[in-house]
Amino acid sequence: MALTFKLLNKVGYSPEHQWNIFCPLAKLAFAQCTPRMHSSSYRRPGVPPDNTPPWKKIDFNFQKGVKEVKKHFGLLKKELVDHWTGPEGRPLVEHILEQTRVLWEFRCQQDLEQWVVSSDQEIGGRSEAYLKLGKNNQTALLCGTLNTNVPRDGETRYSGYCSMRSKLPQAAFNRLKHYDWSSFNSLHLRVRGDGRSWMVNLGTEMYFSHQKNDLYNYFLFTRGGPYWQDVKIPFSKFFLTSRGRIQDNQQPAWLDKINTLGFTLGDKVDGPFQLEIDFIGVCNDRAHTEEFAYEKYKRNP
């Protein structure tokens, strides 16, 4: 890095000419170099780390591994198709001209494993979510008991919260994919929630890795009772977090750059809850003009 801004001097690069110049490398650097991370790195206090060889976590099994090179190879197949039928695998001009996508609907168990339930009883808390079928099998049931009882573990300040998200998306042979939702402006969800006010989040690929925890957020507030409620969210709306921490330099979303979608829970409100879910889409709303919603204010140095 030293060598690079060095050179850059002797040219005659200005420092926001040379910052400009850096940011890319730096990206490709560390796309090269650094493992994408997505899981948690939080281990429950007075727990030993887990020092087990990694060659000792490999379950060598031949039918399995048959059955794996199998999948991937049939995704490779269907990505080639579909680069060359066009975007996504649908033609140009549909992608063009198309102003609402479905992009999750629970009509079968195999929607639901598209999707990954977590609760605080990975640091000791008392919390339960479960995720399943609607009565009429037509939607997807959040449904669970929130309990704010902190664990006693001497470290641990807060708890109570239930969250899903949905899986990380791969392409053939576990390559990096994203969702791209550049061409819409708009989250458009179908849900049924007994007044509870939800947080929805949005993951999405960052330059470094230290930012693994940041989260795209925006409120989903339920209004209770029997009917449904369509709810359109602009992405401008959506504030940028780090660990649940509302960040000073705000910056939009790499809408193609998308990675999870998820609902958290965390109201600090003991007692049953739960949330049913119709479909989750995205839509082009001509109305809504709106780049980014907060102002970005330069302090002083």
Given for the second form:
Amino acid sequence: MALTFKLLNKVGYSPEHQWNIFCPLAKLAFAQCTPRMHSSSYRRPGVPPDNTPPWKKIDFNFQKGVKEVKKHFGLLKKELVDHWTGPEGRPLVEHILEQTRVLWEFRCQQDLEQWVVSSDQEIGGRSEAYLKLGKNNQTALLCGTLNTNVPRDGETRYSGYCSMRSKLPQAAFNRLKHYDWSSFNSLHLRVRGDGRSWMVNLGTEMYFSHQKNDLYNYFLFTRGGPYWQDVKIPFSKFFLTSRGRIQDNQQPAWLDKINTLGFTLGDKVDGPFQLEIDFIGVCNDRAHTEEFAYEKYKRNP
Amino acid sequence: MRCTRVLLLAKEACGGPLTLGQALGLPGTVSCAQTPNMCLSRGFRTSMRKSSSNPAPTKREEKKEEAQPSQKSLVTDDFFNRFDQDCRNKATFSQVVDVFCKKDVRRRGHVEFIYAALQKMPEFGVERDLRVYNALLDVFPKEVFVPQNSFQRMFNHYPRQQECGVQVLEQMENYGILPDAETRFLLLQIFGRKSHPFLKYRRMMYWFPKFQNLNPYPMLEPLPQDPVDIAKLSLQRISADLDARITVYQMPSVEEETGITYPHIVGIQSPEQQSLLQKHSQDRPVYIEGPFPLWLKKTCVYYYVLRAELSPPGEKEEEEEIDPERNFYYPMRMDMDLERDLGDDDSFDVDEVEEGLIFAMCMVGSGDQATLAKWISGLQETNPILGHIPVVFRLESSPHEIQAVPEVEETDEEEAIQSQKMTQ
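Right, the form predicted on its own is done, so what does the form predicted in complex with its partner chain look like?
Okay, now the whole complex, with that chain kicking things off.
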């Protein structure tokens, strides 16, 4: 029992995530009060656990309340109107016939606010990562320094990563929403790197709560140099990992329940890095018919 | 069952797995072991112990043995610290492993030794050597940790040793080393088929080959020593054009009389870039920008580009008109507006990122203006128009983040914009 508790508490997206799975209604009540935290619930070795009861973290603020109510009712109205027009707010014909969709592009500061940048400073490392707009405000530039010095806390063995992840999509009243990419089969990125290889992570909604650390990963190799590079990654190539360990039992990702998309750098090389992203989109590559690139045996290796 | 308990008790009492036979006595070992070859090996080891000059351990000796494990880690550290920083290489490392293996038949303290060895491997420069890893696995005593019956198989048999074996494999995984048949043979001999290290081995053998050759921009491993070769390789990689031609403008050399060093200058330009540069208006300058970093696995190199600024929006490049009657046999231009359906539209609805054209790239030994000016004068031979276009140096003035520039020394040249009118 204690072990389960520990496992649940170790690393996760958010405390609300657990609420949602155990009791969907409780989430509605709590979600209003506590802002959704995107920092992980990982606790550094040697730091005492945060035992503050949740009701003490509630910030009663009338102004904030009014703002939230406005925001959520606005979202609700948008949802209702969108539902009237068609799926995802577009006419049905367009929805059925669309072959490509641009999910994120980086043209202004608001676009950057949909992303969370984190590095191993959370676990006591010394890497730095910053996300900012590019030269002529048309791209996002993720840059910083990677440092593989392991924090001297006696438990951590590896260090040195920087990552950028999209925030969870949310409907009105902080309900969970998922991206539905089931009509596409490839991820399309236009990037410009500096020769380092990155990892693309897809966070999907899983069925059980113990699967919340599961991610679908694939590599993103950058050429480097002054030219843009179009990368097309089929979703069938993504393999399942849990806490960075590749899993024996593989299954294709559920494309209608995508929560987050992220980029991680952890190539064990100290030094500066940069990745410039023009846009991130999904497309339907009709020449690609593969369902899943890896074997789905019961006992894999 | 009772036999197992006795075994466990004996293990605890002796502190080491290999004194089992001795603690139980030979007949006991035979009764609890199931396969004949196993009891043979155990019997053999017991006899080895007995054949040595030491009589049966007295109480005092047992105390000594108990006190030893606390010193063990220190002792293994001493093995490696005996060598200076200079003579740490593969030969000395394998010498240490050999010394440890020959010191004691029972390999007492091998787990500590292996952990210490794993830590010291990068210092000896053997962290990417598969043979060394196999030699380390060879330190484990053979056939002792193989589970004998279903109960042992069900529970974690010799967990500390298994963990240690997994750790060896994990370090191999971290350095990207694919195990070979010898590793498999050793693991089977040490831990048996149903064990965690062997499972780890199988996972590695399953996943490693899948991802081994995925990188579309592979690099030589190890990289060539010559900076000119590295520059050629990396320029070919970043130019992304098979037509691009590499020119070595200057080989690295040192003039003996004056002691002046000439750094290398390697440039690349494609025919397309040449024709674009021909069309470039002579009123607007071209810029030398850099240094930009490029990573080749573990090394970082820097490159410079020769580029134009974006033309102002009002000034549009007029395209060369081809009059339709130049050729009577087939039309020079077709204006067919094929009606495309929405479902056929595979383009993305984004604004193109507009940037200035790039005319050439280069890598130099030292990124000062004099060297780069030499590159430009070398470029003039193939692009005579460069003699009429002003060239502006914008070194380190770009918003690209370059935190550390170890090789290039340009601290005193911030924003050194110097317009040079090159005259031939």
